[in-house]
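Below, in structure tokens: the form predicted alone, a single chain.
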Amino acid sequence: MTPTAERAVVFSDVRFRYRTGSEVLSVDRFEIGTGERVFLHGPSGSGKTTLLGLVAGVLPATAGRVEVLGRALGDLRPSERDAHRGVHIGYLFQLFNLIPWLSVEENIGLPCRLHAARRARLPGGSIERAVAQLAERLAIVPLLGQRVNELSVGQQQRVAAARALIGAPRLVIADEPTSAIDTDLRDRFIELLFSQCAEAGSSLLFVSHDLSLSARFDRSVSLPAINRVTA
């Protein structure tokens, strides 16, 4: 078996239930290799959002072991899980979750302003330079001074991607990031996401209902196939 150190994510006998209700996730084994691009799919209600919450450390497992980037999340205090997520994980939300009263530039740079360890990975430690470089690659330089609520959906998506990618996070989680954009923009966005992750050596966990995208990834995982609750 490949050593855990060569895995970005390892689930071992993981179970999860919300405070009220029955078990919603039961996964004996799930792994993501270092630098691997994994496509995760499944119908609504199959547990995708719950699994992402466990990987990000937002939800604590009811039972079993969740190990992310060499740390067993169950052994960490909530503040330590928050710091681990902020420093090492870039999260691209389906609805982007941008902060409307901040500018595009401020939204992109926010993870590095909040976490010194993530800022330390920037070339020269300059947030402004890193924001400018990502903005250029994502073709949003003219938007840097605007408020994000003035942008189109496609523009907001690229801002959210830049925020997730800044500071070279070791793991990038993308939750249905292309569901609200057209095919041409979707394809260009995925190529940009791939190139940025490859440059940083980041692992990528990409969730989507669009099975036509799965062939672009290193591996495709059906959540109903590994979640014993929905099997």
Given for the second form:
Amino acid sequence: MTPTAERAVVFSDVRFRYRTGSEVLSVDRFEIGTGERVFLHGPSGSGKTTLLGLVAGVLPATAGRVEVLGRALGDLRPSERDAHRGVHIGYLFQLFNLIPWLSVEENIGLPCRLHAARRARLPGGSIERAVAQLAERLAIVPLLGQRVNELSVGQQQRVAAARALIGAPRLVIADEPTSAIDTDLRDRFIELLFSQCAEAGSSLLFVSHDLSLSARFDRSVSLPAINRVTA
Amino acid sequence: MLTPTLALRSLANRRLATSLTVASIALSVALLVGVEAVRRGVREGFAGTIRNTDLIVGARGGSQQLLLSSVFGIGSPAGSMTWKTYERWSKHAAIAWTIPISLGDSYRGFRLIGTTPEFFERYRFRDDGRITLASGRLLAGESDLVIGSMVAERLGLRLDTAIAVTHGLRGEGIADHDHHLFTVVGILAPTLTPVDRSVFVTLEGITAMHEDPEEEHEEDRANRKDAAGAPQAHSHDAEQESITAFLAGTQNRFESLGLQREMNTDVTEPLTAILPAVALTELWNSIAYAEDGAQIISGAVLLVGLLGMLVALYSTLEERRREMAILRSLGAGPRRIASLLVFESGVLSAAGAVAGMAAAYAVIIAGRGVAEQRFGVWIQVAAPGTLEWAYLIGVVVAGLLVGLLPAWRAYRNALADGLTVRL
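Moving from the form predicted alone to the form predicted in complex with its partner chain:
Starting with the chain above, the whole complex follows.
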């Protein structure tokens, strides 16, 4: 067996069903290596959201073993899984990534305020400095003082990326983050994401149904191919 | 520390809804606290109608009847007592001072009190309030008449006006004693007590009023019997034969109770002695059921206010599912999400409670003058008491409890939604 310490994500014989439903996911083996950039694709209804929920530790596996960054999530209590996600994972949504009643700056710094361990990963423990650095790299410095609802979708996604990347999480999960922005912006956004993940040494799990993106990733995984439950 | 910050920012973002919710809670708290403060204020004002007097003594009868007739001028006294009895008690070793009062006549609906000038010196109301003159002088001769502020205002009386006084307690002169005219020599400053509605003359004045036997007729006799309960209520002699009641101060306040018992059980002449403070409280309690109704209503209004908050919070939950999912993705557990909502309801209810209390006091302090002028009611304003603080804490606790419902719903949503958001 591969030493799991070198793997960011390891699924072994994972089954999942919602409390009242039939089985939606059955994956014998799924892995993401440390620092690896994985492209996961599949049509809607193929269980992508469920798989991300399992990796993030929001959904508990019905059977099997989900290991994320060396921790078996099944062994953790729900609150420990929440903390594990908050400290070690950066998460990007498809749309509406930002909390409307916080400023841009507060949105970016929020993970470090929610979890002291995430803040401890910042150089000097300074949230302000880390926000400033990320803002500079993502070219969002002028946005910092603006209200969230004044930003364009592309700007929102970059701010959300900054929030996902602050404190150099070991795993970044991106759930179709580019589906709402046009091609030109999309490419630049992916470049930014790649460079930042590389710099922090983060693994990246990128979910999309846009197969044209897959060539840029280290590896491409088709969910219907590994999920034995067919929709 | 983060939960409060997040909750406050979230509330600030929904400024309009937040302020409306706070306002509705504030309004209901203001009503609750206001009703309570007015109730207590009026009660204290009422209890302060007569102070410094340790005993009120009259002919044998009910204690409420004695209090109502002697202090408030309501109803008629049970009877009269002889001057001899009065003199005997005024010489009692435990008694420091006594003031006789003679009731039974009125002037255009305002009762006439025959007494001695010492009355104005001894009478106290509320916190050491004293009777003062607005103009003129106090009683001296048998034709002198001093009127309370309301009497002067309602009847438009001025100094030096000569008036005839009605015999008996009826409004207009059935049998005016117009052979004996009185002259207004003094007008009293407002006291917000029954003194304002009283007309004062000397005991000699009362006697002089009833002096001429030719003026006496059957109707008058019956009338007096009615009013004073005993035919000897008014003397026909120049000498004062009887009075209606007397106020007394003791040498030592602790002797009041013993003295009361002694008077009530004395066999020479059957008397009723009351302790004004005790009798006032009894009287208040007997009419206090009305205030319970007001409290029930304000309690119901508070309930409506809290339900309004519940609706306000609950209705935001749907639109906030997205932000809850974001918080979840950042590692916030369902409990933190629930605590956010509980905290929000706590802030709303606490802000509403404090604002409501402040508003209630502001209105009472500002409106006190109006209540005083228009209704002649004195509202004693005191610092918030235990009950008010209990209300405040109760409102916040109730707010937190109400907040548990949307919090529980958010908790369930957070578990069910995970990181997906159904929009």
